[in-house]
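The chain below stands alone and is given as structure tokens, in the form predicted on its own.
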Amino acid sequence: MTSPNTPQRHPMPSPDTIVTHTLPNGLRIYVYENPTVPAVVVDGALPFGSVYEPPELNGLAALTAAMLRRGTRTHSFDTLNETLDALGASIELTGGRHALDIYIQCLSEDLSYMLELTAQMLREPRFPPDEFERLKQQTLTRIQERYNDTRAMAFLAFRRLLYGDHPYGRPVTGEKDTVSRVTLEHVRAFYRQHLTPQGGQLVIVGDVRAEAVIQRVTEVLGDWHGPNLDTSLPPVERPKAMRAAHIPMEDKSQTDIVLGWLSLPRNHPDWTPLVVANTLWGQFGMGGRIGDRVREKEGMAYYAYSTLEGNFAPGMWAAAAGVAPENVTQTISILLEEARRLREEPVTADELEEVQSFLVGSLPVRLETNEGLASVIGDMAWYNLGLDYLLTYEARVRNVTAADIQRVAHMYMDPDNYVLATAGPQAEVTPVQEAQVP
């Protein structure tokens, strides 16, 4: 029998357990109804980002999605903050690369009002001139704090060298010249050319009833249309040679290493083996194989981990670590080897099961709250990978086999033809070309 205090476990997220509804504007809502708490969750997501916006630019579409929420036609940013306050609620507008993120969490009996500041801060936003100002000072603040950080600098400089003149290759957050640039009328243009509920998504998680909670949102959002935006993305060239760059940062006692390489779309058919492959490789226990040789036996790295980006193009697949500066050139030579093993070595079978289970079992953990479910049926969404992608990932991950990590890592990761980025004090290391902080 079951306990009264034993926890009620809900249902894999799946095409029957998630209720789903596009309205006439193209918004499609997906509800999952999980009634352990009375709270819920909304994880949204509408085609508006840094991959719309000109180079000259760059930090747009960020400080356009933050006016959103400084304000609405009937609420003023003061009023917003001291009312969310009160209910314990909160709501955050985003501008990501590819989406304004939208997240609301609150008590069940405070969604409707919720939806409705929300829908207000979309549709009526007041963009005040003195909050502009106020958050575009933050913002160069911010921007100003990343060429102080060796390790933002490095990712920086990574992704210009990985995508040149790409626009993944350009921070979200602009640049300190490009930001500056940025006028309230730059932010009112871009808001009434680029934001739109076509193509856009609401995944709402919780205690809800699916049939209210629609109805609720076609009332707030139903009538409301936005411009038809192109979201097509120029092609990404894969480097076809070698590309290095080392950012000096003299005053600073770490040297910051990222070296790697394109991925893949996060809805390629090779994404689950280059999940393995990762982990295997810098994300198992104290960072795989990487953490391990570098940090734990070497004992040179203060830390040491390799990363998996996918998005609608290619992401990157990239090793990082933070060393003293003379301990870089050994930190490149041994990541270079660690990634000529996962091509050259297959894995042992006992290092792959202990991957795959460890894969298999973080999973529930993702899904034992609102926030996880919606993170991940939003990406279910987002990314067309199928709302039965769950009941099929233990499977999935289970069929890896290591022919298959060797072959994502011949084909994605080439220890003679990389991208490295390098930010720090100045240190004997492979010759690169040195580049200016911003």
Given for the second form:
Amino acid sequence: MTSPNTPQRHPMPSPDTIVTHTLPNGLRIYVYENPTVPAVVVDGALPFGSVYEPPELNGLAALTAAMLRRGTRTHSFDTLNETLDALGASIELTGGRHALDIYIQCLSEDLSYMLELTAQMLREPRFPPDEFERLKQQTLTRIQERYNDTRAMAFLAFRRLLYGDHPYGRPVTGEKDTVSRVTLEHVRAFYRQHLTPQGGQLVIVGDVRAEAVIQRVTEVLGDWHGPNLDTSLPPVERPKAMRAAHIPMEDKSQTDIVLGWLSLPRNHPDWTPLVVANTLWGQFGMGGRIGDRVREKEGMAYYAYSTLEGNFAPGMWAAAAGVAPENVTQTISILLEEARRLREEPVTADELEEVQSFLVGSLPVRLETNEGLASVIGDMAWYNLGLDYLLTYEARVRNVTAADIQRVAHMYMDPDNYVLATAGPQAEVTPVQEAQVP
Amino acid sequence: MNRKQQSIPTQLAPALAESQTVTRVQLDNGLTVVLREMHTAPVVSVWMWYRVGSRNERPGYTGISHWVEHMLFKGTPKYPPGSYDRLISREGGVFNAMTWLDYTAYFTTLPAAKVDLPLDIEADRMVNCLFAPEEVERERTVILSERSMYENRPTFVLSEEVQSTAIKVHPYHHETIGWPTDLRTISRDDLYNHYRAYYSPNNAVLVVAGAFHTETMLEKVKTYFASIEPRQVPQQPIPAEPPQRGERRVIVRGAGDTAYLQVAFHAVAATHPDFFPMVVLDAVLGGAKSFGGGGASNRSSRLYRALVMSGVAADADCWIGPTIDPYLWWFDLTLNEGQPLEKGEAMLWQEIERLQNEPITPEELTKAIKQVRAHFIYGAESITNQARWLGFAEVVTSPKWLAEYLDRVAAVTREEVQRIAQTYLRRDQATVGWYIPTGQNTSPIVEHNGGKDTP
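Since the one above is the form predicted on its own, can you give the form predicted in complex with its partner chain too?
Time for the whole complex; same chain goes first.
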């Protein structure tokens, strides 16, 4: 324990403090020792996901991932639940867009057993038919709930408009008709053809000894081999003109708006300037410039902010707000005005400095917990940002200039050709009609 | 199987129970100060708690505590509206505020070297908020919009009906956000008077947790807060809820294809001895939750096994939380398509009756206690959480209550759990709510300009 008068140094995750090891099957292991409390988080990712599923079976990857947790050769779903709950531990396997996400939380003393159980789920799933039927029913109920959720529907419609037929345009959970179509045979085949340690990673953070953990992972996963996965993706086409949609949901009290564009792949050189621009537009303080106008000045919304997402292919850059139907038109105008301002007016030195200080200064808060540490290390590894990413992060953020922000805003934010989705009660002037006015 | 049956060693319980690591003093003006020095990350978390929430509201003024919370970001002579957001963010901090039944709390977590900023802000806004009329009006529509966001969720609409039916007299009757009519009529002066009445050092608790030296921090805290004058805080009696004389039922109809069931029973105050067996029974039925929110897996719990494993429900949960006065013990089901509400409800009653008729197994008791313990440890890792727990306990229960929490949970017996089920989970003490979906918004109809590029 640290004595009260000698605060311990707080090392940053870096090539010096992250222990790495690659198994012969291609699985990479990253361990960061953090003995704060006797607990561990494992944050892993294997190449997998909805981008590899056929469009008519949208939701297949997510169902397959969830089925791994529903019984192994030696343990039924019920036994697994009983075992994990008795230890206050959890293992979650989730199918994402590009990955099978692995998340383990447990006390340090149970890690060895958790890794063994996780390995069984990945390597020897049982795929019980009764569990499959239950999972499908639960998934259908969740989708049904989504159809009645204005914010979820606005984002879903936005994604469809933005990406068209590209796999990024589909919801990871699937749709009612596509999920209904999936059979257990589809799941078994998808598992056989796609799940592989090659190119995957496990990030382990907490009160552990790196050497011992690496040895344990080697024991349980070292001799696992999967198929060769073709990870190529169809190119994403940038919309060349306005796209807009409204989802009528008459029973609702307010309308959700999502307006935006394509962003960039996560490892693009313009990523950092784009992060700074997005922070200005809709993140800093209470929702950046957007929050300042829509919420603070106009009092029109409880939430108004922007979000920036990057992946292997270009993600989305969008503003979102929930407002009364009669305020939809005005809110859209404000979002667009603030986009124009970002392109046309150089940001003042003060404002730029503020945003840079926020991005740099908030790092210790993000790294406060095992979960936060594991997620940051996981991103550095997954997107090949380099394990020294945090060491160079401050310089990269500080190097962004006012001109850089205008440049990326000009390149990636076109206030005349944008994608707009609204979901909620119909306004008197529909946003679609409004939006089509050039 | 059962490779793991050893218990989690007691010494792993978070250092919260070690009173020497927590310093607690009361300043002359009545402000309670709690300092938790911990050097796990170069971060501090500052929490300012006020003993005021929807519990202190009267009819016609519901939602006023939450609205005052919003106004505390809206300007003092020293800090103009919106300036905290900038000042805290530019130091890399995160901040927020929350209002609930028993309390209003404000927190900032930021790099340790910047701790003066939140201390100065909290001391200043305890007394100097302006409540400018134009800011009050702008915030009125923001809060109505916040309410609209909740109303868009079927489960909120249902729970508001169930809560206000289960509790008729005590101010826990209404949701913290308040009724829309009150949100339209509360005036600037109403808000200001509420603020002046409850925001004073003798009605507040300041918690600082993180990387600092306790003695230095205490001096710092005194510099900012010691000169604030105490004031008389209203001591109006809070009406007790009269006994319920029979089952109550409500039906809500709304959009969607999904049916929801909520059943609420009367719980006890957090300081009542029956609270701890209730926590254990809640964990057996619906899985343990971390203290102050956040759920564990509940997939080996009785409700999950009975209702989800049978395919009747997509989700089955229950919730009980520590409150000053008796609030509610909630049971929630999300029904799968084609599964009638009657069936879900009947199965829920079956599970409850089973608990009344026979004690839980020794294994279930052990598991529930272990889960509660493990979630304490996970939560203890975060400095922000530790500060939150300490302040919450001061306002809602007592430091002793928090220090003894794990031991009191561990001391619960199977017989006590059975008695709790028999005493509190009675049909004549239940309020049952059904959300019947009308079938609107049942598919993703996207009306758009073809999804194609238009000129």
